[in-house]
Structures are given as C-alpha cells and as structure tokens.
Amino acid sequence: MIKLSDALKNIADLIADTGADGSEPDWIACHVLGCGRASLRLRREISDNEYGEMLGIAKERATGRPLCQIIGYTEFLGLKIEVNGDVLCPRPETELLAEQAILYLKNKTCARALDLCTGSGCIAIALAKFTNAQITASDVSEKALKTARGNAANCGAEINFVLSDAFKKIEGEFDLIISNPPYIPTADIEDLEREVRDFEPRIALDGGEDGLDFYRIIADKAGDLIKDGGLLLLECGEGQAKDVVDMLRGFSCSIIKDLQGIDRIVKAVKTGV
C-alpha cells in the first residue's frame, strides 16, 4: 500500500515537464480508482497495483501525449466524450461556447442548429442533450465523424451527421450556427505545446496563413443559412475576435471573454442589413 498523497506528488513530478494542468494527477487517480474528484480525498491509501497503473499513465503522459487520449475520454459539460488522435481534445473555452448556444436554444421550439467542424461531436451532443433543437453536425474528416457518431450513440444523442467541406453539402436554414474551426496560423503550429503539435490532428488546427481562412468562409456563407434574428457563435484564437467581427456583414456582433479574460467568442445576431 502507498499513501495517496505520496502517489499524487510522484505523478505530479513525473509530468511536470509537460506543462500539464495541476489537476491532472487527480484525474489520473480518479480514472484508476473509479471515483470522482470530490470523493478522491476520502482515500488515504491505494494498492500497489493501483499505483502501478497510475504510474503507467503518468509515464505515457510524460511523452507529451494528452491525458484524454491516454485514458480515451474526457468530460464536456458533464458528458463523457471519447477522444483519440483523430479529433481535438475538448477544452474549457469550447464549453463556454456551447453554453452560449444552450442558453439561446433551450426555450425555443422546433429550432434547428448546425455545428460546423464538429470534431469529437462534443458541442453537437451537448446541444442535443440539453435542448430540444434538431441538430446537424458536419466535418470534412471521415475519421472525426466516426468518432463523433460513436460519442453521440454512447450519449444517447440524436444528431444528423454530414460529411462536408465547410458548407458544401449543408442544406436548409438554421436558427443557430456554431463552430470551433481551425484557427492556428500555419507558421505558429510548430511552436505549439508538444501535446498539441505532435498528437492532435493538424487538419483541426491549421487555419491558414493568418489563422482566419475558415472565418472568411463562414462570413461569406453563414448569412445565407441563418434565419433572420438567428445566431452565429464562433470560438476564436487570441487576438482574432475583432478581425472576425469585421468580416461579418448583416450581423450585430458582440465579443465574450473566456475565464482568462481573452476575447474568445464572437456572438453575432443576423439582422439582414
């Protein structure tokens, strides 16, 4: 047996050079012990086998591989979302994006929503589970859609998935379009943290020379697919939100900051003028 506090300290030391979030040792322990963080501190000791399993995960994490890929899942607004090397690991900023969409949709009837660049499907699944809207989700990657479909099935979410390069195969009109598109400037990708640069899909990162390629596509086409008075919600990289707002014509825009005070979400209501 080993004290849990000692085990957590050893794991933190092992993964310190990765820049891992300080909560990761707890999440590793929770995964191995099958408990939530709230009850983790009730455990004083763990078995040698449990400690060995925790160390194995920590050693792989020390290579730079994201923890969510190692254990195979993460949580997104309380939903268990499976992840792998074909999709981005959902981040807290994207939870804020989804929360804005849920607030908009939750009291609407017969609403339709499109999640563009769905990846793991986390946004679309949250909208399907927490609102009554009809959800369409699209991605250009067949591998990403396979993961998203599996996640939707596991969560009991009914979603219409479409293999589409941006809007090319999207039909109909929507009350809401939401997207967390690729937004990293191409030249900046090599300078990203190792866990992102080496382990997450480049297709989900690369936003072109200035990181804004997909926003230009969205600005050009979204107005044709959103109903008057409908909402466009976009996650942006640091320093991009004002540029994205400047692209949007026929929308009344505002910018929402993330928990770090960074301009992160563009909220745009279609005015038609």
Second form
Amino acid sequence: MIKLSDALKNIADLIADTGADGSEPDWIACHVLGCGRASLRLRREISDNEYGEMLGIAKERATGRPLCQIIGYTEFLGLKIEVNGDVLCPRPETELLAEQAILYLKNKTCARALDLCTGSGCIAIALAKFTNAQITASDVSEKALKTARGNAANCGAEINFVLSDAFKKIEGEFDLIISNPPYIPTADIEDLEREVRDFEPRIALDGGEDGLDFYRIIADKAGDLIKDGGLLLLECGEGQAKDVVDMLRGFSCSIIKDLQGIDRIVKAVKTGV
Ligand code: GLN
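What I would like now is the form predicted together with glutamine, since the data block earlier showed the form predicted alone; can you produce it?
Below: every chain and molecule of the assembly, starting with the one above.
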C-alpha cells in the first residue's frame, strides 16, 4: 500500500518536464481507480498494483504523448469521447464553441446543423445529445470519421456522417454551421509543444501558409448553405478572429473570448446583405 498523496506527488515529478497541466496526476489516478475527481480525496491509500498502473501511464506521459491518447479518451461537456492518433484531442475552448451552438439550437424545432471538420466528433455529438437538431458531420479523413462514428455510437448520438473535403459533398441548407478547422500556420507547427507537434494529426492542425485556408473556404461557401438568420460559429487561433470577421460578407459578426481572454470564437449571423 502507498499513500495516495505520495503517489500523486511522485506522478507529478515524473511528468514535470512535459506540457502536462497541474490536474493530470489527478486524472491519471481517477482513471486507474475508476472514480470521479471529487471522490478522489476520499481515498487515503492505494494498492501496489494501482500505483504500478499509475506509474506506467506517467512514464508514457513523460515521453510527451498526450494523456488522452494514453488512456484513450477525454471528456467533452461531460461526454466520454474516445481519442487516438487519428483525431485532435478535444480542447476546453471547443466546449465554449459547442455551448454557443447548443444555446442557439435549444429552442428551435426541426433545425439542421453541420459540423465541418468533425475529427473525434465531439462537437457534433454534443449537439446531437443536447439539442433536438438534425446533425450532419463531415471530415476529409476516413480514419477520423471511423473514430467519430464509434464515439457517436457509444454516446447514443444520431448523426449523419459524410466523408467530404470541406463542403464538396455537403448538400442542403442549414440553420447552423459550426467548425473548429485546422488553423495553425504551416511553418508554426514545428514550434508547437511536442505533445501536439509529435502526436496529434497534422491534417487536424495545418491551416496552410497563414493558417487561414479553411476560413477562406468557409467564407466563400457558408453564405450559400446557411438559411437567412442562421448562424455560423467558428473557432479561431490566437490573433485570427478579426481576419476571419473581415472575410465574412453578408454576416453580422461578434467575437467571443475564451477563458484566457483570447479572441476565440467568431459568431456570425447571416443577414444576407
Ligand atoms: N472538431 C474537432 C474538435 O474540435 C476536430 C477539429 C480539427 O480536427 N481541427 O476537436
């Protein structure tokens, strides 16, 4: 037996040289002990086996591999989303994006929504679970769509998945289009922390030379696919939101900050003029 507090401290030391945030030792323990974070403090001691399992995860984490890839899942708005090297690990700022869509769709009946670049499917699944809208989700990566389909099935979410390079295979009109597209400028990828650079799929990160390629495609096409009065919600990288707003014609735009105070979300209502 070992005291949980000592185990957590040793785990924190083992992963100190990574980009791990301070909560990761707790998450490792929660995963191994099968409990929620709130009840973790009720455990005083853990078995040698449990400690061994925690150390195994921490050693792999020390190589830079993101925790969500090691344990195979993360949480997104309380939903368990499976993650692997084929998809981006859902981020907290993307939860803010999805929440905006949920607020918009909540009181609508028969609404249709599209999640472009769905990756793990996290956004589409949250919309399917927490609203009555009909959800379409697309991605250019067959492997990502396989992961997203699995996640939708595990969560009991009904989603129409489409393998599509941006809008190429997308048909119909939508009340809402939402996307967290790849937005890192190609040359900046090498400077990202190794968790992201070495382990997350490039196709989910690379937004072209200035990082704005996908926003250009979206700005060009979204007006044709969104109903008048409908909403376009886009997550952006730091410093990109104003450029994205400038690209959008026929939309009335506002910018929403994330919890770090960074301009993160462009919310654009289609005015048609
Ligand atoms: N929509 C997914 C997410 O927000 C994937 C995004 C991406 O691959 N760029 O996590």
